[in-house]
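Quick heads-up: it's one chain on its own, the form predicted alone, in structure tokens.
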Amino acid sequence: MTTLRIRRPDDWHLHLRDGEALAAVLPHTVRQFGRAIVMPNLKPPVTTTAAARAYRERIMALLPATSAFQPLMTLYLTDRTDPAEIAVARASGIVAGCKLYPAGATTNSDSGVTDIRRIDAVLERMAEHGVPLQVHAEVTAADVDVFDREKRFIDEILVPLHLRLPSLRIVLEHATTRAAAEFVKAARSNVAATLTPQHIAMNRNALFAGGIRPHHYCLPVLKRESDRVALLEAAVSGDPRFFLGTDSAPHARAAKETACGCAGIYSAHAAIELYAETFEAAGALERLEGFASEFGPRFYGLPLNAGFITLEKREWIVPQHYPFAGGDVLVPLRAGEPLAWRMTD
């Protein structure tokens, strides 16, 4: 296959920032899709409907007039979100989640929710309005090991939470490891997972192929190949539960290759060529689609996109850096690397 055309994709999970980062960025994501869940950890974080209304605006501002791309805001929860703030998010027409960080586990996490129990009147209130609960699934006490954190959470709060709030729409989002695939197989309809390109790729090995590798550190990180051979075989079996998510994270190089390190992986460049990439090597390519484009937004409970794209098999190579703001440069995921797949404008 030379040539393959699918209905236009959507990204279930995706960090677009503000300011100079978000007019950057914008064009990469809006070029490949129709929609996307754009992430609500800015600074201060976006803890309200009048709050997602108002970045909202932001983003569409910098839309062409002729762009039909939609994005669909969240909300981040706090320990002191209002259990009402969830009915004015629903009647808005806006908010098509609610984002659970648990306090520290990533970038801009330090306002999240300390402990899932002071937050049971909120997710009694989304269970019963339908607002889906998207969660970053890591534990972050000291004493557990960083590529343990993901189970640990399944384990010991979203088993639990899912038996407490069995109606609850739970997306698990960049899901890492083979225990989440397992979790969301055994879960009920209402449980979904986003799957990265990074994350059915590469496996931990990644992080330190000649040398430190700071552009391929994300949270949750990399995992073992067992689990990335997990998440491969859940990507293109074409259960409807796992799809398209990129977590495509834009960080400055001066953020990335420094004392800090922040985490993240920008792939919104390339996003969907990646993953034709991954499913063709995979045997799968004819499953990319209904990944891609179709269960997202059923899970979701939304139209389909009307539009089609077209990706060819002609190699590219992937630029080093792409212009960011304040004058710094964005490395991308398979910088100077090339890509099978390329799509057409």
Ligand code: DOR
The other form holds:
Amino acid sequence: MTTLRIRRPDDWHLHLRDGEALAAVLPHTVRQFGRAIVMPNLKPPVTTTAAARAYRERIMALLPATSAFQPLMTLYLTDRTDPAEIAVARASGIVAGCKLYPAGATTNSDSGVTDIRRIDAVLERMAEHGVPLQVHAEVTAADVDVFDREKRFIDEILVPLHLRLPSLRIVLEHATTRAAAEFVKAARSNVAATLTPQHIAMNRNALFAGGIRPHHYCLPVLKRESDRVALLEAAVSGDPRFFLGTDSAPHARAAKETACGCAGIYSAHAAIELYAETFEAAGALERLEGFASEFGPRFYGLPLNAGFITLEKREWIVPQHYPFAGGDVLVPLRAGEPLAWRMTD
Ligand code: DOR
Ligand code: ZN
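Can I have the other form now, the form predicted in complex with this ligand, not the form predicted alone?
Time for the whole complex; same chain goes first.
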């Protein structure tokens, strides 16, 4: 049997939700990852350090006493974020960054930023205090083709921002295009990107394979094959500016399988196994550890995890669904299909 032992990985972009949903999904992440950057798009959003602390405590309360898992919290930026909040966040030691959702770009982004220039003072404080900006990089104008929204955001918002505030640390979250990979490579070393399991393994054909496939719908949406290839090349390149962030985003089955389904792919049940399969197919399994366990902590200025995990090349079938909140279930990525790798517990 083939086995692979790597340092325990971290998930640098994760949606954990709250309440019953949080309790349902948290064990999946904790099984694999030492830490996770927890997204703040709750209802209402996590906009202050005090709210992030309370959310962190709700997560910690669900962990077994023996667990060393650490949630790394984020603040949700709005047009009204107080620049003074940044120093408070930095001093708290529990906030790993601030998330920029352009208003209306995705799930629970209604309170997001309507114009980046409205938060200039906040961004300046973030640069001063070394607080990373995590970006959902899509313009929201209705007249921009949905497949062009990331590139337009890079050209119109991110490139000027990086020129204006070169010391601001930026993570282009869930990169989906060749343009995103190229932006990161051309930028300074304080600009990075997270890559999801779906965007390095699938292209937009997966949205329509044999019929419309709501469980392959996320935002930013899957792009064309040439984009996927560019993202996979970045992932396996050993370039430390590209690292693991699942963007695992649970929604109840009824909210996905409907006339106007929610955006979000659930991958936390098998995240490291999904990445292992894709890295192996690219002939780059030896690059998985850097991508999954080393480059993220290096970017965020955190120590590497002390422990290790073992993956075995042993086929298993992903369950059709997992229990979720409100009596509904959660349909995971690759539901009912075989996966080649399994992490041993
Ligand atoms: O597909 C997505 N789902 N993209 C996001 O940006 C948000 C996420 C969610 O919270 O469901
Ligand atoms: Zn996300």
